[in-house]
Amino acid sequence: MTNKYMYFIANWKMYGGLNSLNSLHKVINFLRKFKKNNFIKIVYCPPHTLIRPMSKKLKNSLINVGAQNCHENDNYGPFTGSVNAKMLKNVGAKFVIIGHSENRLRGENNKLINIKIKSALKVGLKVILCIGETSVEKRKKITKQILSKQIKLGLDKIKNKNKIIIAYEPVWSIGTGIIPKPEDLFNTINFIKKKFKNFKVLYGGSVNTKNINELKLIDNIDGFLIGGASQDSKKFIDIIKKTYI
């Protein structure tokens, strides 16, 4: 059991409309009955189709509202498609995922990802900055050099990083069901924390239901970034309580 100040950030990608927000009262009846709410910090990134409608949803619950990724353009521009940070904001965005694996499959490299990061933090969102390693990298034994890198270059030349949490998502364990033993996870996060001090550091990567019972006694992990599982309001409660009990 813990009594610690846990993030618990749920990823929802590329689902959910606006029937989704249905369920949404079963996790703020939760939290509000939940004797050990004053430890939990709640943030959903929902499709930025859902940021307004969410946002108005949650505004008198405990829980916040973050979205899944920013144009780096800090002002309006021609740009089809795209959505930045200041825009994220006006729309009621409080945090923003910055780094996912899955954009920087998509091309998304170290130097862009600082220039989000620098135009998120400009207009006053919070941001959640993944890192992590492929299978490739685990295998040469590379992962810290890895890590190192990204969180590097992706916060260089930043001043104010107590906005800034770290999300450490192998990406090697996304969508697979498989997630690091435990003592490579505690050294991972051991690392992270040395190597560049206080920022709090979530774990990412098929968190579910079964594997929390392992994950929550992994006791320098700050929270956790949860992606399939966070769209089912029961599935997420009883992440959340299961970390507790």
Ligand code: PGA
Contents of the next structure:
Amino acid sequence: MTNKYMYFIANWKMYGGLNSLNSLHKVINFLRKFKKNNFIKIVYCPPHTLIRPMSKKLKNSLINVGAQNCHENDNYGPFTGSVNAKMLKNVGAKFVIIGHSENRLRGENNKLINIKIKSALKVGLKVILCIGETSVEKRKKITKQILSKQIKLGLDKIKNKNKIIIAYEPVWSIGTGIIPKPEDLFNTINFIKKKFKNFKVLYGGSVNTKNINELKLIDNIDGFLIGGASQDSKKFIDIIKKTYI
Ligand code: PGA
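Based on the form predicted on its own presented above, generate the structure block for the form predicted in complex with the ligand.
Below is the whole assembly, all chains and molecules, this chain first.
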């Protein structure tokens, strides 16, 4: 895995204020000096409130900024509390996470996710589409059906798929400290890549500085979507470093 192009997406969720940007220089400097930096793509997805100040801070660095969600409407409109893809682009986002399970659990379905993806692509944002089965679905052994449905409906009638990255995040793994067995994870990623060709597929769910040693050995993974551990610059750097040792 040492010489492979990998994504490291930091999902800050609803955490962080302006002072959280103070330690970013550690990541910027680390990446500048790191010998294998041309294999690494770091994308920070902070809350909407931090996209602008973060983009300014990361200007001239090798790091991109993304958002964690967007409203499905292309244009401005009477949608109180919402932000659309065009507005995210305007403040410096290059990527947007769509379909995260925390939003699916609040009612976002595949059809809505599909509209959101189209609106994001339209303004030139790259999309990180999150998919993943719940623990009940895993127990029922319907993981493959669930993932296929999420991808098929999520990407319905979308042509330029090269701007889309898939993040496989089993819901039961997010924030729990539990990760899938390596052979299960390899097989699931393999299934996705065989069925839906030419996609980069990331893994997300409790990635940390310890289990990265195990995860990095699964050689069909194209990177990681990291929640909790990405809010601490030292841990985030440690995860990236260990991936390349
Ligand atoms: P976690 O979150 O790393 O804290 O489990 C991952 C995610 O929800 O994207």
